[in-house]
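In structure tokens, the next block holds one chain alone, the form predicted on its own.
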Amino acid sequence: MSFFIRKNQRGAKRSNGAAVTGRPKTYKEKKRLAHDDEISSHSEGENDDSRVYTESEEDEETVQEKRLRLTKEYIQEIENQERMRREEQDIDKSVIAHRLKEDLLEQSGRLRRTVADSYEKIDEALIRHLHCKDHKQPITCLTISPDCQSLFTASKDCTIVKWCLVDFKKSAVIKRVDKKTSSEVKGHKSVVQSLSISSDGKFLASGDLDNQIHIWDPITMKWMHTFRGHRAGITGLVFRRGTHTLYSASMDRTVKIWNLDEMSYVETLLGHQDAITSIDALNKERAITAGGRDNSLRVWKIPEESQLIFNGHQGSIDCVRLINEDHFVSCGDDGMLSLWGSQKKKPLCSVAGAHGMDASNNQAFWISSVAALTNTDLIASGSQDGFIRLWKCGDNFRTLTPLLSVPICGFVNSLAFSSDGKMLIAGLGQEHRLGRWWRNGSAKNEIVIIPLKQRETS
């Protein structure tokens, strides 16, 4: 009995196991199960990890291509920027090299820029005339600030006026000081014959016929110091470029050197036989002077304690200006305009009667002032013939060719080019700055600003 019970139980277990495992008993069941297996295998294939990995791998590859493209674009942009930076550096280096070369040539006196032919005809409608009540008498001298923003003028009424070259208005005045006024009040008591400003714009020097040199702050126009030592009136002042060394020329026939860093006297140069009428200097430690009626020009080599003497004018030499370290231009009452080289004692070129002949006395017009655009071939001259004339210096400074002329009225007592070559400024008067031999009543005591325009180079 127990045997059958155990047997039935085992069969029940097997029957249950068959139900669980789904073992096929007939052909139809086998066929159905086989079909289900195929469907199941397809379903499993759709969810197969390897297939999912393959499809995701294809999607990932597209992203990588995009990243690769963006990376290449970024690298290309960096390369372009680096190339532009190198090009800019090359340009900057070339500009710096060009500037250094120019500075070296300028210091050695070999810098040459040919600009005279590039200037256009002057439009007279653009010429400005500056007047003020502080300059009631003839203008005697002027100087332009290194940045070309300010102009300083002086006149026979003992005043100094500062002008703004942006709006062309008067910005400050140093008035005349009465001789009975206390010495605490600073100013000039006699005619101011010379002005000069340092190349960094820190000092303005003015000299008068009372033998005094006053130093002013060009910005505030406040007094800073007074030099005394000359025994006659001051006729010329100039700063050595790039320094605070001041050279002064006087009617006492001497040149004195002053150090403005220490506000002290340095030394005196002797040699001229008559009153010195003009002085100029550039970068080198040397100065050039005109000796008036001793008919000589002198180049003072200060470190060597020597001087070079040049002769060629037939009368008083009233003005001299350096074109560069090796060449200079002079003029005088003989009506001659002369070009010089430091290696020759005689003029390289002279133009007799450069401003024509005076019909009243059949003599050449007295040339009272000259100016030179430094290190170029352009110079200007002024007289009382009614014109300011511009000239071109030829090759090796062997010729002088008339270039342009500007009609004016009066004595041209002072001329100066702005450092950028865009202006020529003249100080005019009814009388000559050195005396009262003639008087032109129809002229005005004024400052004339002549704009200069260069043609654009293609």
Second form
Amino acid sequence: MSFFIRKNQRGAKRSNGAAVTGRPKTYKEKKRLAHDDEISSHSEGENDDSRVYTESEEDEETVQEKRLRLTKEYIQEIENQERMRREEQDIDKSVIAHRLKEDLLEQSGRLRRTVADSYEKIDEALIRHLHCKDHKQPITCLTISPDCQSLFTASKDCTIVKWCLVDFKKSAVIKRVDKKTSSEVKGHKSVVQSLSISSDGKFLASGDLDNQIHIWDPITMKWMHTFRGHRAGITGLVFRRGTHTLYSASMDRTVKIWNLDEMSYVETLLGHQDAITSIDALNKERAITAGGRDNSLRVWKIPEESQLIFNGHQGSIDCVRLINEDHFVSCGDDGMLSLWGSQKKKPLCSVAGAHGMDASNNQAFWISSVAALTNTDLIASGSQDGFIRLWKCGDNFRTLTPLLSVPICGFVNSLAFSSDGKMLIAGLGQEHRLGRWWRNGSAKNEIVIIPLKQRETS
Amino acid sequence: MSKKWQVKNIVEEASDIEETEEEGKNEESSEEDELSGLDIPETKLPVLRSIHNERNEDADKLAIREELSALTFEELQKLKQKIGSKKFNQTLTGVKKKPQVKTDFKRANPNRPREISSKSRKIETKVAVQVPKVFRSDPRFDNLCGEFRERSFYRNYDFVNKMKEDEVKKLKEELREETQPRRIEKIKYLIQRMENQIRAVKKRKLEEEKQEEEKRITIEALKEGKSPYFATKWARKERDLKEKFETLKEEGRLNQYMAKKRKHNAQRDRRHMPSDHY
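Structure of the form predicted together with the partner chain (previous: the form predicted on its own):
Okay, now the whole complex, with that chain kicking things off.
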């Protein structure tokens, strides 16, 4: 029935007796015709035109139907996820819309969530301390697996320990290796200063001061490969999210890119004037590095083979973390905590003496580590003054306001947020991770897990 | 060269060559540097090397492919590891540089971060820690030091001579107590030297005094209206001799001095005497 209706609509505008062979067939039409074995018999004249039109319309319908089907499936999946999260039977439509929007923003790197204000004061009784005999010396670095099930830590006694974050117990150890151990047993000979895990949890990379990068399988903790090529100790490692590309920063002032699919070296990036102290990356093919005493932060645009130079800080820049694709936070041994935007060469906001003044030498406490909850406005910083401070980035990243402080004992050598924002994990030590300028005898070399709780907003 | 040797030393050689590269060579294309570190014999990659050496843009893709096919798999892997997989793939496919690579770094406004290439090995001239450059200047040729005036120089540094005299006394005391022969030698040498210097200073001072005397006389003469007195060389010599004579007489060394002088003059005269040599 509809066939005829359509014909009338079309037929009213068309001139009589015109041939339709000149009209180019759409790609989908051609495809469909190719697939069909029986060729529909065209008759010259009126019917032909309408026939062709209807066929194309039917084509589009199927494509649209396909799209519709796919989106329905996607929405169904999101609904299921949301249902699992909220344990409700009826899902609010707006929630789905919100979620879709978030996903889109996250993909394009423009997601911003303001959650800092929703965090409650931390209950100190719930803080967990993890010790083990393989970490007798200060913890230097740590990394959390993307599914928040396991934690990997490394310390100055050249060991790497895997912890389970469900029952908070040690799962596996990679022990220290020296001249006497056989070459089949793999491990690190010198202090491990950097750890990183890929976003799909398939590779764990660890770099030490002996110019070696070891790649391990995080599930079985078996050695996979060693990358040699750096000329000095490796101070930073990071995987590009969603890929198997590893960026390594070293004290030889270079950044090297490694491809773990082929286990090969890709290229070197040059430019820093002093040993690189820290590196970070998100989803884009970019890395940001902090250059220590050359007072520069460099954003490396890898496909374009260029670098952007940001200037700031007065002392050495010790740590840099990306908050989102356009903003990052850095800390230094001048006691300053700085917020940066990718459009300005100087910091957007700086807090001098963020962790107070050291009474013994009348200088600001060195801020040794900083962590940022990705795509939000929450930052954590750690130093030796006995507190881990949480900050809120406000007013389009132009202000930093202190939010909470957690009392801990010792040097905070490493900080990391879990990806769901429920935990803040700190690696503590009696000494700074880079040297022994001070030693806090009353502190313990341990890992501290701070549970973060958000206020329920109805 | 055996293959075994090549395999063992490839990384070491490469790293050695890399070191020399970094030590102050001018900026060259990084391709060139990286290929030079390889331990594949010269004959094996003529076209590839010529590309990198001459930077010839129109390289024959087929020729490269042929060369690369002639290499063993091991050598290929080494090549790839050395120059990096990105460059290796580019060479294979013949793509020189991706169109994404930026060459013009101009920023929208001066507040934006500065952009430079990430591949150049140049060291930036603005170094993080500024060490002040030391400029040394020779006072003899430096205009700021002015002209040298002997009189004022001696007057200013006269105190050193006083210190010398004190030190000679101390050294003599040390000499009395010293037992090591080498040290004794040294002290003796020093004492001799210092005493010579002191004597020379005294002599110079005497000369100065005499000159001042002469000047005083002429000035007085002028004041009184008489014509000025200028001493001739011979007059000065005569006066010096007289003074010497007087001092020697006082000290009682006159005879000794005269005997020596006589002997010396005799020697000199004897030269002019006819000799019985022939």
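Positions refer to the first chain, counted from 1. Take the two forms, superpose them, and find the largest set of C-alpha atoms that agree within 1.5 Å; that set is the rigid core. Only a predicted model underlies this, so the values are computations on that prediction, with no experimental measurement involved.
When two forms of a protein are overlaid on their rigid core, residues whose CA moves 2 Å or more are considered shifted, and Lys72 is one of them between the two forms.
The Cα shift for Gln81 between the two forms, taken after rigid core superposition, is 2 angstroms or larger.
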